[in-house]
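Take a look at this single chain in structure tokens; it is the form predicted alone.
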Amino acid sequence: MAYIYDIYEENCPTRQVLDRLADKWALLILDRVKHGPMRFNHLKRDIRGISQKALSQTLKKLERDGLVSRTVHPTIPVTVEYALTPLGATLKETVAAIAHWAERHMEAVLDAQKAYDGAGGER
């Protein structure tokens, strides 16, 4: 018998997997490898701001996770790429929505934030 998800339960194990998706280093990391592998140092590179600690935790809780692999290659020095698994793969239109959402809406947000907190904020 198959077991029945249901987020809004306490201790729905599927609140963990929101918990990943809704990171924004988890999100950005996702969105930068739809295309293919990369290297962590690209990865880093691309991704400003994310320090090499949050970079190294994320993609290692996406590994856990099945939506990232991991790929070793015997170079020296070592080589190691990240890629979007297939259950990965299934988040692709997600993730970018999501990310580029934002892009698109920032304006409307700042406009919001400014006019609510021009209204004393708490209500």
The other form holds:
Number of protein chains: 2
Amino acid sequence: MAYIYDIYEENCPTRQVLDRLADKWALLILDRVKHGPMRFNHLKRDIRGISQKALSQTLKKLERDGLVSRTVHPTIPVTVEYALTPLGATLKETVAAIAHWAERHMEAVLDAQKAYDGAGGER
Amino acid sequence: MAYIYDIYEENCPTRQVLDRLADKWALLILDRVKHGPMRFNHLKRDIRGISQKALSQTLKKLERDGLVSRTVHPTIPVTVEYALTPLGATLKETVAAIAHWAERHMEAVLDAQKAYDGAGGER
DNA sequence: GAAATCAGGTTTCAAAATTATACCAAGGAG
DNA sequence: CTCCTTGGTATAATTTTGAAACCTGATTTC
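Could I have the structure of this protein in the form predicted together with the DNA, to go alongside the form predicted alone above?
In what comes next, the whole complex appears, and the chain from above leads the way.
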């Protein structure tokens, strides 16, 4: 079990995983989909500012990594639903923790930015 | 307390924070620095594959956001130490959880990729 | 005294990724 | 016939990234 994966090593496979997770759109998608399946255009509408291409590409990568499943329903017009896989579900808390942290510490970050910009800008 | 921050909203300030955190280099730096202060070149050597520019820029952003502190020691030659701020320290577990997840579920992701590539490539 | 070394960066420029925009297919509504 | 829906892809413009060179300032080596 104790494989010698080292995320600091350049060619460690965990770097690929980190790359997938260290992505704004991937995190937002994973978080958005955690309560149940969602259609492509629904995600696009909910995640404000994402481009169709970014959504399409990110979903494809998440699907390839086994985090999200893609189901085509032969309705008219076809609808495609994306959902967390069991593997993806194990990430729920982690992803939520990041979004949560952002919301909880927003003020502190904003204050730090103000202090930094104020001190540095006067030089 | 219950501010109406919504990370799905395009111009919500939490998006900025997510942007900072959803970055491979930022996460690796935060995780690398969690046990104590580190010098610039030490980080550069430890985090394999990071360019000097990426390290410098990422550190500057983390400093601006109040997550990392920068201390110049007037030694010869000067050394600069980067450390977690108290605010940055509140992120330790979250960041570690991501790295941890990557290491723990690496095999599953690799398997999913193989399955995906195998099924899709034959068409 | 010229050259090389260390630390911690910045600058430069080309390559890669991201974004906005347009387009496509298949069917239904008006 | 024209427009709207779904779920994309193709193309072009913009932005970000990465590799490599350069810079400052002080010290040691030849």
